[in-house]
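Here we start with a single chain on its own, the form predicted on its own, put down as structure tokens.
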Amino acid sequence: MAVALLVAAGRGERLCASGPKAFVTVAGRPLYAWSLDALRAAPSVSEVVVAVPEGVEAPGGVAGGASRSESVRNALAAAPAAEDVVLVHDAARPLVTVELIEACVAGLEGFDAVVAATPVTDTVKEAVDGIVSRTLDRRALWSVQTPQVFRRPMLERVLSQPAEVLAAATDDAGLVEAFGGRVGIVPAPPENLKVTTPVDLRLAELLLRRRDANHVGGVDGTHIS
């Protein structure tokens, strides 16, 4: 079994949006509401914890802090430390599924970490001052994504690191590669999209619409109010 930390702490500035992104309505729901469907409805997952911006509530909500890393650590300090296993999902990717939650729980089995992630299909340049400096070769890239699952003693280990530190990270995963730990890859799906921009919205409203119209009560027939 693992335990859940969902990030919606984030103030998403890029969505042009009023207040928080993850409470940002979407296909008439709070965002946050959909990756919190499925979380509770996932077999492994035993309890979730969110991570919520200062004086926002949320059900199971703690504080987020500066970074979307030490979110995490708040979150992981409130989780219950009866569970070995920890699953971190970012509420800006409303579509994830339960099938895709079960498969990166079942893939940490090997590793100290696992992240969700689609292979690259545009052709990446490396570019400094505008210049391209060369052509990566695509087919050892994969885009990143969340549920991110990790062993609990590592992730606990690499969020003890300054804030400086934490800050600079763009994902928990990346701070277990640069402690030495092995990271392994669980294929997702593209719709599970990250909503950034007014763009990235609208197109998560149009999934997750025919999302719900084909499977009456949402994820796996499960609502929260």
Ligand code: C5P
Second form
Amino acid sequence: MAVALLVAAGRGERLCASGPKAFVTVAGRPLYAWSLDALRAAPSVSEVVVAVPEGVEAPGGVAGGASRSESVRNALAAAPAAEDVVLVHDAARPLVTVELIEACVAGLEGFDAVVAATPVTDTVKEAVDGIVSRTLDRRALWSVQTPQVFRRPMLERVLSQPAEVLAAATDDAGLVEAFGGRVGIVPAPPENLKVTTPVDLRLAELLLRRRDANHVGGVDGTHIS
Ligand code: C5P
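Now show the form predicted in complex with the named molecule, given that the preceding structure was the form predicted on its own.
Let us now look at the entire complex, which starts with that chain.
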């Protein structure tokens, strides 16, 4: 069994919303509620701790930190010590499924951490001041998402580093790699998108409404196809 940390304490400035990103309404509910439901429905998740922005109340919520990894650290400190496996998920990915959560937990066997990821479909180039310096080999590239699953002692060790190290990390698995840990990939479906811009929000809204319609026979009695 695993304890899940749902990080929802970001400001989401790129979304241009009036409040914190995880609390904007998408398909009729706060953004974070969609992944909270999936985590609660996952058989291998025993408990969910949510990192929320300062001053926001949410069930099972603890105050987040100044950076994403600091929010993870705060949520981990509030998580029951009984579980040795910790799953971290971004509230900004509302389309996560129970199947993906289970695949990530099961995939930890033989690794210090595993990350959900999709193969990169664009060609990726490195450029400095608008001039291309090299083209990367796409066959070896993965776009990394959450869920990310960790062995608790390793996650605690990497998150005990100074705030400036945590602030520079874009994900926690990167901290494990820097520590020499073995990190595995769990292939994820392309729908597991991250809501960053208003366009992402529109797409997530469409996909969530369609999923809801398929599950309960129509939000308003109609099916979207
Ligand atoms: O900013 P970005 O979309 O990469 O954030 C990823 C996730 O981390 C979001 O769910 C966001 O709420 C969370 N986060 C956090 N605390 C922060 C910054 C981001 O919980 N200080």
